[in-house]
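Take a look at this single chain in structure tokens; it is the form predicted alone.
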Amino acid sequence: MDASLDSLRHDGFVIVPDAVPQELLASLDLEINAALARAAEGRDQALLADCVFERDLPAAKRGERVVPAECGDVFILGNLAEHVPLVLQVLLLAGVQHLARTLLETDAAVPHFVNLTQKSARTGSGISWHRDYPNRYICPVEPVMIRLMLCLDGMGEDTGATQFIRGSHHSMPDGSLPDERSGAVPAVCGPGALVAIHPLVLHGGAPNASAMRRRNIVMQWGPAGAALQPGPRELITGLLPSSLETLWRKQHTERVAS
């Protein structure tokens, strides 16, 4: 963990392999397939409101590729603990839980939110160069908080591999962007990986134009107590470990009484 932090510190961001036992990610593919596949029914509206889908978002994120308006793949499957319940099991894991609060130099981390990004097979969108701080969702009014990333199937340079440049976190933005082929580290990674992002560092990736789709589960998380914009909240957002266990037990009673 000392050196994770180092890591965090110096680079701007981490990857720690293996962080998720096998069988709770098979678990959680299962579900995540269940949710996109009632997505694309388009019949679920609590479901279909937390969506964004890769036909509405600009050709230009996808290297110009053209999806069908009746395209049903998801980009973005927001509020996650809402419509795939097992993912409190890995806001539950003591491994996330104790990086969590490792790399915010906090004794108490709370979860703020977590979704799913998934870039599709040969036309999944690429994300522009970006800082996480601020933003426009659930941001803390101070740049207190990490993003950990799950990664489901892995990421590789040729399907669109979070990109990150290097100690950009230790200059404050400036708006300026930078040139994606100067110094730009993939995050290359297999399933079950997490890679931990610092807010100001700079990243983003290009689309994914494999036959191998990529998804990630995000989770942004804070310390305790700390402030948070006026805006959005999330059924997990702000919750102890104590309190995401009531709500995982109050989910998984009501899914095996259905």
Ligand SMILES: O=C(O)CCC(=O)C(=O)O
Second form
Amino acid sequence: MDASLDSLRHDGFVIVPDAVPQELLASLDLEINAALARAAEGRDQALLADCVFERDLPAAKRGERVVPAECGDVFILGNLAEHVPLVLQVLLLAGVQHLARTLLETDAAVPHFVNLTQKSARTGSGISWHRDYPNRYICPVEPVMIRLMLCLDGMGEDTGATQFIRGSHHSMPDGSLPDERSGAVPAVCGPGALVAIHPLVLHGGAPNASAMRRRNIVMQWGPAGAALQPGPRELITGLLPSSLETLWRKQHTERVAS
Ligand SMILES: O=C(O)CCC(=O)C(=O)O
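Any chance you could show the form predicted in complex with this ligand after that form predicted alone?
Every component of the complex follows; first up is the chain already shown.
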């Protein structure tokens, strides 16, 4: 069996180091910084509609550290392919496509959504313990999905690395799920690593009190054709690689022309 599938089945998460070419990582860094700067300016209404700002989250999530009302730091930038078209190149990477298909054990995988989750330097909020399935955003009917996080800055314990309860995706004999919070494992990794998350594994993470920000591109994938619950959809929801490629060419052409 593929080693990554083996780890996912056993632990509920997998870390794949150096999964994205340096050049793409550097270009993403620039384009994402530009989108975050536009969000902080507060004039692009379409972008603002897809942002959750740090200032809107309860102080308890960041150890009561104060975020001024005028602070423009983004916690989540949703619908990312709309605002940072280069993210389509991440969805199209052979390594990302292969990992999604392998971990889903399918011949054809499609993205459901892509966002940027940022824990800002010093005041980035923590993320409560949760399982990704079910969720209230874009959710398949069955718990057959995978989240892949591309860690742009890497993750350290000091920057609020995602933590996992290893094996917590396994059902107990009575059908319930283990629920203890002890023995959390931080997914420490370098920039360019992919972290894959089983839909039922318990995970969360501490606030970021360090001087470094921590940004992850979070993608949810499922088998092509698998039914989704009613709800919102993104530009890229359900697109096979050929359609992602067409979308990339269209967006790229429009950008060059403008
Ligand atoms: O960014 C992170 O640390 C984790 C994100 C996460 O938990 C999720 O997308 O479910």
